[in-house]
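There is one chain below, alone, in structure tokens, taken in the form predicted alone.
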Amino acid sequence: MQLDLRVDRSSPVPLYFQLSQQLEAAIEHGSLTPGSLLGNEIELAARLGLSRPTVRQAIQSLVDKGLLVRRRGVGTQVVHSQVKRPLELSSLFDDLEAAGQRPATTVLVNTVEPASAEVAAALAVAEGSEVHRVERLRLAHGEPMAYLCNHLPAGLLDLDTGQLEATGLYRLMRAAGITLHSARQSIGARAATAAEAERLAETEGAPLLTMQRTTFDDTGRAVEFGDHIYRPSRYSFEFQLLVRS
């Protein structure tokens, strides 16, 4: 597909940035689909009347964002656009489906264990009482996106490994008659441990997004405590801020 790419030489915005923004928009909107090849730098530079270093800088900025990848013998290829998750009570599985990202799940742990002090406080249960722990690796288009660790009160619902790999946890909770009402959530960042880096195909020490969430049902009962990590090259949280009147 031939993209309508244009640069405005009278604009104060750098030419490489104008080009990178247009290419990024084409990826986000699906005009450049995952797996498609970008024309080589010489062709793109000639077509737009730009220098090769300018085109190279635009492409490199998208490589750095994880939207393009340079493959030896193949060229510059589009990878999958970053998932921008709205800050609302939704599941990663649903958000990936809505973004057309074909989610898949590998269940790594599905067990019952004594609640630690942190988990007990989050779920409002006694320390050492039984809770259900589920650890999953969430993928999109076959690439790791997030590592999810969730604790739930024991006996809340049947957590079958096959069902957990086929759909999202919140869907299973709703199907069990649990009405999700609100959540308390914190977002942060830290460096990847060796184990986390291996799971998420990152390097040890790479920056990761973190999210902790305690979810409550319509009676005010804590029904889930999640501790999740995400690859920032593939994922971001999106906020809408309002002026307080």
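All figures in this text were calculated on a predicted structure; none of them were measured in a lab. Numbering follows the first chain given and starts at 1. Definition used throughout: the rigid core is the maximal C-alpha set that superposes within 1.5 Å between two forms. What changes on going to the form predicted in complex with the DNA:
Once both forms are fitted on their core, a CA shift of 2 Å or more is seen for E41 between the two forms.
Core-superposed comparison between the two forms: the Cα of G73 travels 2 Å or more. With the core held fixed, the Cα of L23 is displaced between the two forms by 2 Å or more.
Alongside the form predicted alone that was just displayed, please also present the structure of the form predicted in complex with the DNA.
What follows is just the one chain, with no partners and no other molecules.
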């Protein structure tokens, strides 16, 4: 069966993007089965009334996402594996909400204070300069799941405790017009201290999953430094990797 592909030239949405979205939907939906050929680019372009570069741009974006594989002399195939999504710069809040976990947040600390040496280095600000510090307990189904300590440069964002309890930090930053660009992240493990155990309803010495992250916006500014600990019985990091070609 021929796929029902169409583009709307009156739409402000770029043509290549319309096409790639429809192809992605067809793959997700199962209309394009794994391993099936996509039909050659020339013919596809002719059928849609598009030029070949435009079709190629659409296909390329899906190749970059790992959904398609191109082979010279063969054609373009749908990858047949449980490919989900490449690792995104996601927030714990969004992850939990997407998983239907109904996340809740308790703000424990929300102050402005001088930057410690470690924080200053991570945020590339002067030691002792003012930074926000936010400490939160993240719950799912009423059970503590993670303890989140974040530092932000002062003046970047108004951090309202009420908002912090209603949504995630990343959403607040995006809403403030900050475009997140990249992050440097480190994941490890260690034993819980007595104070940490108490906060997370664990016992002292219990294994904890730790994550430290510095996030940068598109100008290269460090906009957030986070030091998080997770209960490994309740949370693990799951993601998809693609090989850089």
